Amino acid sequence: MTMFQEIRKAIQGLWSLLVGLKITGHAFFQKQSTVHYPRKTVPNLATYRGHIELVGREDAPGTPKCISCYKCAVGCPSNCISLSCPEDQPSAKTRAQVVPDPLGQDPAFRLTPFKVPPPEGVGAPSKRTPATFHLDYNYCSLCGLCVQNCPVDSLRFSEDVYLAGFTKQEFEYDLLTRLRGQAGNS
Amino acid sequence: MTPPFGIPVELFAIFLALALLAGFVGLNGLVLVYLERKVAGHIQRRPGPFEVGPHGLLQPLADALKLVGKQLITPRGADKWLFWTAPIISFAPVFVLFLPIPFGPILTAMELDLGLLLILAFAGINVLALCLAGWSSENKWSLLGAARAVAQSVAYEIPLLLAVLAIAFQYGSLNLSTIVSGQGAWPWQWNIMVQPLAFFIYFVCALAETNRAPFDLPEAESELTAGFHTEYSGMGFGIFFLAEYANMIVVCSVATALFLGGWHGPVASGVWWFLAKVYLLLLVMMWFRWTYPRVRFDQLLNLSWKWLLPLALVNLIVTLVLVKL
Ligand code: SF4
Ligand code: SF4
């Protein structure tokens, strides 16, 4: 580069610095875009990614659309999801039996087997409705793979912003019970 | 005059002056911390500190109390003596730095013919403190921060001196009061009109000398955790922090005296004009910090050696020729 080009570049650089100052200076006098939290809250949480939750059927909001395909559980990189389906009884399959643990670690340590038999009459609309559906939110990275992978759109991010707790157990969710509660409320 | 309690009056006066000065620095430190966080908040379109006191006014006080109350930890393997003298060395020159600054027509702690030289000489001590702090911490990040501080200080002290020298030659004096009284009340009578380039160079160098963003490489959080003061807890860190703010006030005061007409103002000249100009410059410094990303180290050195130094030299030579004519 010749000297003149260098100087031109430097002047352009200085100009861009002024432009930067203009932008932040402008922002300084603009309305604040945050709210004073405990006294006010954000009205619209539509874009918020909370922990995942099940989506109910249109005809039976207390029953999830889920067809127990295990795709979400298999795809979850953090092994957060565990579910069981009455159709897979009587052995009450655990995830470890459906897919070998990809990381080859001790399954007893990483996975929770569910041996609970499904309650009578629950999940009547389809034989493959899950009997249990648990989420361990402690390990969830909110990557969204489970939501993307679900073939019947039975998973979505909840809008639970104001989460706080004292124990790990408070963040282990029984999503089926949660869905039933939501359906009961609505 | 009979000295109270048998203490010589001069000694009493010195202690009073030191206490006042410490109070001034401490108070300004609190105000600046508050301002800095408020400016940061508003530039990012959030309120900044808000919960402690009305509009968060008591937040810096709460922070200061928290810092004072914290345990002082010396890392294992650190050179204990150097480690704890470093913050003191960093803060001690501050008491000298404020002496020759003409805050008002008569409000100068000490009229010195070499006032400017005194400030420049003692301002250089700070980098020694940073160097010692980084060296004695036995932490690689601290050491890297110290090395950067030294290289940066060497690079920027020269253009800074050259820029200041242009003004000094113009007035034939290193006395800040003389330089201030040579300027008029209105902005077009200030030195910044005659020496805009010198002001620009001075201000850029001042940012670098006080380790302010975008030149805050010695304490670059993202690369060096906190650079030279990584290992300092509680008031060890607090003193470095206070020294940084005190140094900011000093460089802005010198800029005000040299370039912005000091305590002169269009109406009612006095100390308030001086403080207003100093705070204006401080606000600009904060504005810079929350606007510009940190430069890379080679960019930092290139800027000084390839641009500021030649420009400052040219500026000085032109000034000399014009003064002689
Ligand atoms: S969001 Fe990602 S980590 Fe969380 S449960 Fe779904 S797949 Fe697992
Ligand atoms: S991917 Fe969807 S349908 Fe399949 S098990 Fe998970 S929630 Fe049920």
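Remember, predicted model here, so these are calculated numbers, not experimental data. Residue numbers count along the first chain shown, from 1. Note that the rigid core is defined as the largest set of C-alphas that superpose within 1.5 Å between two forms. What changes on going to the form predicted on its own:
- Smaller rigid part rotated by 65 degrees relative to the larger one between these two forms (C-alpha superpositions, whole degrees).
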Second form
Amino acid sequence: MTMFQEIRKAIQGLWSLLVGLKITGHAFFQKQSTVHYPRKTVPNLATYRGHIELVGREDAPGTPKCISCYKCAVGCPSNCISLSCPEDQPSAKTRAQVVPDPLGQDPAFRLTPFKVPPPEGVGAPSKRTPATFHLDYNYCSLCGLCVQNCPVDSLRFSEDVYLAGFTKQEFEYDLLTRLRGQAGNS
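Moving from the form predicted together with the partner chain, what structure would you give for the form predicted on its own?
This part shows the chain on its own.
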């Protein structure tokens, strides 16, 4: 390698260093678009879509607006919502849909309790309230169909942005208990 080639290689290396420093310096002095949690938090969570939660009635905040129409549970593609209403007898177990065994061995081999056909009068105005309302957030795909399909706006997305846990059970919610707890705290 001649001396001319050595000088040319050194100049190329120096140029590459200057280009890299220019990019780094530009990014270093720009305004940050992220926050350093937990030292700072995001001030506006209006657009955040957390897990769903029940909305309480205006006259009784601990009582859900839900009319137990099952539109949320039936429309959920992840089957993560289950609810029951005491007026819908028989119980959820006996309402479960029996899927025929494709091999013809046992017709009751598989019950799908989450694919419960809605009771008569789905979507009709009702004064029914749910006895249980559970969400398994482990399987929720955050599609929002449950919130969209609710005819009485009884569901909304929570602003629980700092949700963390160690077990799957920590992400299984009893939304009625949660609503009553929120009403008691306000």
